[in-house]
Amino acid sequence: MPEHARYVWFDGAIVPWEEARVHVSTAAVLRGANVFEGVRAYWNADERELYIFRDAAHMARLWNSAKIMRMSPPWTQEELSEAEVAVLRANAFEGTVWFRLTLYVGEGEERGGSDGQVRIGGFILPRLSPRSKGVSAGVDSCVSTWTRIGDASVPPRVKAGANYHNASLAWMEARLAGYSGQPIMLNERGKVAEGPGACLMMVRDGRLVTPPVTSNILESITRATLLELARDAGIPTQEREIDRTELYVADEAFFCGSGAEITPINSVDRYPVGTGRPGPLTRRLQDLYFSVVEGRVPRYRDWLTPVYQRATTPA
């Protein structure tokens, strides 16, 4: 697998990945002062066709970020979108891409944010990403000491790439502790919120459950995505705030998220959770989610927008 895409969407263009540049004066550089979508394309091998997953939704996601930042885009999301396709055309890929979209702001930080005086540039970085080991295997997770940032500090429904500084600190110390899967992040009420890059569901008496979008957690679509799947197959499905303690009696647990997909939760500090191992309920979901997001679902295709047999309309 190459090391990097051979092409990158920058600034309006697609250009060379080593011609995407940004200066060291801009924001983004300085204080991390950019916004981004993290998105999957999933290769149907049978239709030789790459689908992106749930593009309008990360698009309104992207866009309410950049409000709450203050952020004019000079794109609109039609031109994304189609910035997304061309990107991903140019790169022919053959296989399930992840790839990052990026509003950042340009120079002049000294003038303080982005009231319309700072110029707000774009990327679109691609790459393929296979299913990792951790969707099959499952990973050991821990609670971490680092608190989620919260709404009245860093709010974490805007999803910035300085909120990542949080998520680093927690990914470190759960690494260092010799624990394979991201940790478990609590919020100021030591509740659960969420992972440093991935949302929570836990499984207890065969309901699923995970916290609301109230809990200091990224309203994220993968999670919005298996709650509706849950409830259309007849799943219970319940929104509210897990204890810590509630994490070493379910029956299974998962994070999910576009780029974790669905990584089961075998234990967390040192408890199994369950059997130690994916659970049934877990499975059930990864298989129907995995046929959603491939197109195999009829009933969900409006979900996918099609990347090499473009149509006027989403698939």
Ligand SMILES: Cc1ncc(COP(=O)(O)O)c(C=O)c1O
Given for the second form:
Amino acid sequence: MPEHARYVWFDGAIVPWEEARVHVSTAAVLRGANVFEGVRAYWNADERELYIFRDAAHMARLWNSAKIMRMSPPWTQEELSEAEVAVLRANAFEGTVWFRLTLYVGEGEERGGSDGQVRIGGFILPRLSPRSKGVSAGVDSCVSTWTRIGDASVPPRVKAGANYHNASLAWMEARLAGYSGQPIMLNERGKVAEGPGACLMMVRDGRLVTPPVTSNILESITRATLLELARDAGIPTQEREIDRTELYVADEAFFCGSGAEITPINSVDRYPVGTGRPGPLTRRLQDLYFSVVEGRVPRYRDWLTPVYQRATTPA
Ligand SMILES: Cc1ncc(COP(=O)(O)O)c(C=O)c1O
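Switch from the form predicted on its own to the form predicted together with the ligand and give that structure.
Full complex below, order starting with the chain above.
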């Protein structure tokens, strides 16, 4: 297997990796004008099946991002879902995959930029993505000196490529300072927002607490999934603002996201979180989450799209 996928879905067709190219004159290149989704497809080795996790939720969010940016996708959600399945099949992946589904601003913006004159392109770029070490061992994090972008300037609700300039600054700073995990970013009100590439949850007094969607966070699908799984399991949840110093006295904390999955946070600013190791509720949610995404919990099978269709009909 080469380091990258053999095939990419690009502007409506499956093409070899080398042929997926965007021109330098596009707004996509000139100012990172694109909206996208980062999606996982989970490999179930027993069934030899790949399951795309919560595709409908990702499509809905992509459409919201495009709407806010006044982009009209030239494909339907169904067409893009079919394209996802097709490109994953073409690559014949046998392992968990992460893919980026992107709508980008192509040629035409120089002619005024109004809808209809600008070409919107798209691509689906997959890669094998085994679980990272941090998911089992946990990571050390810090509070970033960079402020999270805000709804009044660069809305984090829009999952746009350009938002990740803010993310890169925070991520690079944390890495250079020697932290193994991504940092935690505060919003302009000084409250906890999220990581540069994941949402944040903490446990205090047996309750799963996470900032509300108005705290300048991405409306994360993993966050929504975990809140639902926790409620169904009878675990109390709370969506409320979180102060920085609450992170120092939390019993447990973790990042959650399609990419980060559930990554326990062992310390923040060198303060141990709880025992300094992944806590029991975090472990419980990890077990549940990984069973769900691999299609082992019948109740949540509706969230999965089988890629190879080899599996027997779910019970
Ligand atoms: C900034 C940011 N917040 C949160 C998330 C988590 O979102 P989701 O759970 O939909 O992947 C991501 C991406 O994974 C992200 O990039």
